[in-house]
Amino acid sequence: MLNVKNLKTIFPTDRGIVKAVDGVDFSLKHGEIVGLVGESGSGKSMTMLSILRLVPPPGRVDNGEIIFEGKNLGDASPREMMRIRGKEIAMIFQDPMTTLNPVFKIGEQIRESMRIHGLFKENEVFFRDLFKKKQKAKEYNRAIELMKEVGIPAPHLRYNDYPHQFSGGMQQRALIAIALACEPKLLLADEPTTALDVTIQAQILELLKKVNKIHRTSIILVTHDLAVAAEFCHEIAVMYAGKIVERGPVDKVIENPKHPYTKGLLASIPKITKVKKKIKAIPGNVPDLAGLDKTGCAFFDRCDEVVPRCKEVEIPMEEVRPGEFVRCIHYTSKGVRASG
């Protein structure tokens, strides 16, 4: 469904260029979920915006190719990515407090997204031209129903509210019932729980599990969080200053990381055991992608294996098993680690 070949999105700044996306490649099946990880800072929400085409000037996509269905969207027209955002892809915004708009009704907001890709148009011209009520009313409909698939109890009642009388849980869901209008086929979810409590958290991932299920709904889920890329995704491709450094399925990049940056975030994670134990951060910063030196890994100050040429030559992406991927110096081709 979607291929991502060699994107680069970048930012001019008066301290030099700023590589917010550099080199990044993935794909994705259709019905597949994948989940990109990182921390703040390291390009995932940046790569959802450049697939839309919504890189926010003075940015832009310099590089790369994304191909959706078999088209390059770098080609596409703004007339033809209009039709394709919402339609076809849609975004699921982390923060809904500033994605809804505060005076609109919610079910009205849900009714837009219809109503501009003529959802119920094409194949009903004749009460379009004649019955203008009717298709207002087939939106009305669909918007309810909308409602209750995502959880939004007493709809008909909820319709005419407000974002502001809605609590985050349900803006959220919200977001989703207007994400799905459409029907798209793909589905970007930028951390679409960051917000929200661990129990409204659970509840909004199992939604979207359920939306993948019976739609068949693609999902990139855009998270810090890897415990919740372990228990929601397929596959899970691992972001650090702009590039992807590691990627797989699910199960080996969870129980055989091979990455230090990756080690590093499952280290962090708080286990409950009878043993105390001490949690181990990453030491250091996430670094000034302005002031990043063009060869070496950018993990190299905050890496535990870090040898000498981790700084001196540029690494690339080795596939280290089948449909595992790594970055890093200490693997060479087929998995081996080399010498350093």
Second form
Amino acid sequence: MLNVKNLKTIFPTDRGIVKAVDGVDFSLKHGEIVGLVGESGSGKSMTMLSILRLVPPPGRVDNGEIIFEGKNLGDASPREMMRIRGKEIAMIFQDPMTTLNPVFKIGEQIRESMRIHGLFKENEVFFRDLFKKKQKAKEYNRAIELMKEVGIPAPHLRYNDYPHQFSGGMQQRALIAIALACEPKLLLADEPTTALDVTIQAQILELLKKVNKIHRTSIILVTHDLAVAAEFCHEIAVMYAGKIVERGPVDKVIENPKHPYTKGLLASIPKITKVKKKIKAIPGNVPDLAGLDKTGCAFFDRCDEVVPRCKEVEIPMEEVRPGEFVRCIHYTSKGVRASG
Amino acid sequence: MKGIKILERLIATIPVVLGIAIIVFLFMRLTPGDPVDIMMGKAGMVTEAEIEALQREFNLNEPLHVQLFLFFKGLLAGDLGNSMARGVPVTKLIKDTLPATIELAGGALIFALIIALPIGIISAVKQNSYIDKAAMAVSFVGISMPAFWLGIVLIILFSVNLNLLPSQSRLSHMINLQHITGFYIIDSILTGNMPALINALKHLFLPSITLGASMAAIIARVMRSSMLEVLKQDYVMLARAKGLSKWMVVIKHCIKNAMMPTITVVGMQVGVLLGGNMIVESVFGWPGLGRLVVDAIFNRDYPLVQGVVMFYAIIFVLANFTVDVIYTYINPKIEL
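The block above covers the form predicted alone; next, return the form predicted in complex with the partner chain.
Every chain and every other molecule in the complex is listed next, the one we just looked at coming first.
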């Protein structure tokens, strides 16, 4: 249903062009959950915003195709995009505390996208239902239903609450209800559990799983937590410095990681064991994307399998086994020749 | 619940007003110049006995604390004393001139808001565009322009050269209007007097612009900066992701959030409106409180100055109280 090809999103800055998303390819089938994993600043969120064509200026999508249900979103008019946003593709944001508008009631915010997309619009004769009482009643009922579905207790009472009267977990549930309001086909979940504590995290992920099962909603889950992705997703794509470095079915990637970065991420997940072991962190930091127009692998300075050729050639994505892709010099046959 | 809290806050303003009353009373008496001297100066030859009689009439021979006590005693009875220069009760003078001043301040406020809010919003949404730069340049001029200068320029342009609008008083002489409330706009609507309404609006035009110009400039700048802040918020992105257009997001989600700082400034500007109208009322021959108090200050007319300044203080306190109440309606997080 979604096919992203060679997506490039750039930000012009004083220090040169920052390639926030640099040639990302992935695809998603109906009812599938794909995890987009990577450190902060690796371009995961920007990939999501690029799909919705909501990259904040001066940033812009520079290249690539986003085919959603057979339509290239890159060619869609602003009006068409507005019809798709919220209705076909909905997004759940990272920080529920700041994402809900503080001056409107929760219930009204859930109702809003139904109203925008005319979910219950009546073809009434003009003036018969001037104040849209019927439509409002239907929207209200659906909002209550949604609040029940996402697990907000006493929805009739909480409908009239303001965001500050909700706890963090409840706010995130409300955000999910907003995203589900028009039964979207695709849900972009941008670190939906990062701002929450662990027990609430599990509940929210459980809720998303339920939504995926019941409505067959496809989900792209953006996370920096490989453990969360491992448990939740069908496929995983690991991003580093704006590029996907490894992509494949979840069990293959977790059990047999190929890219040194994926290996590093897996090794840095703390395990609860009797013996106290030091967590293996990947040395160094995500590179500054502004200075990153050199050829070669962006991970070379943090990689323990680095060879001199890593910096010299442009490394292509290689399909090592059906459905398994890696972008690493050790898995490419054409690496040497690609430099020309 | 909210009603009770509003009442509580209203009662809490009483000590503020009393404090202001004492300060006004004392400062007026600290200013050099004796009211009796000034009154007598106009009359020419006077005897000691006449001076004493006058002093007794206005209790000026009493010690300060007794005068203060008498002032408060009158205040509680709603009596601000008689004007020394005019011999009329101060309350009557205020009552007669107040509608003119409120009409002018209202005109200025409406002008300022109509001009400033759209400019501030558009400037923020189109940040760094030519529209934004031009609007901010104009608003800078607006802030730095003194009202008396702007008033005179407008009179020269619109009244003298183009002969489009009147420049003096509230109504032309040949227009008859039955006075009910003292607000000429309201009176002419109540009596269905169309010519008077148009005439009164024409008279109100230039003074309102003069008084409202600097306020408009300030509000536009505040609105722009708070709007810029709001546009960066996450909920703006959520609203876009719901499928709202850019401008609908601004109108539905941003303005209400961006209004908070603007309303604060408007509340404070009410004081500026009242202070500034002394100049504007003088330039446009507007028979309001401002002109009354300027005359009273020159005459050392203690009761009248006290009365009017008290009145200003009460309006200022009430304006800021109103702002506090409006906050609670705009932002549910804020409680009284």
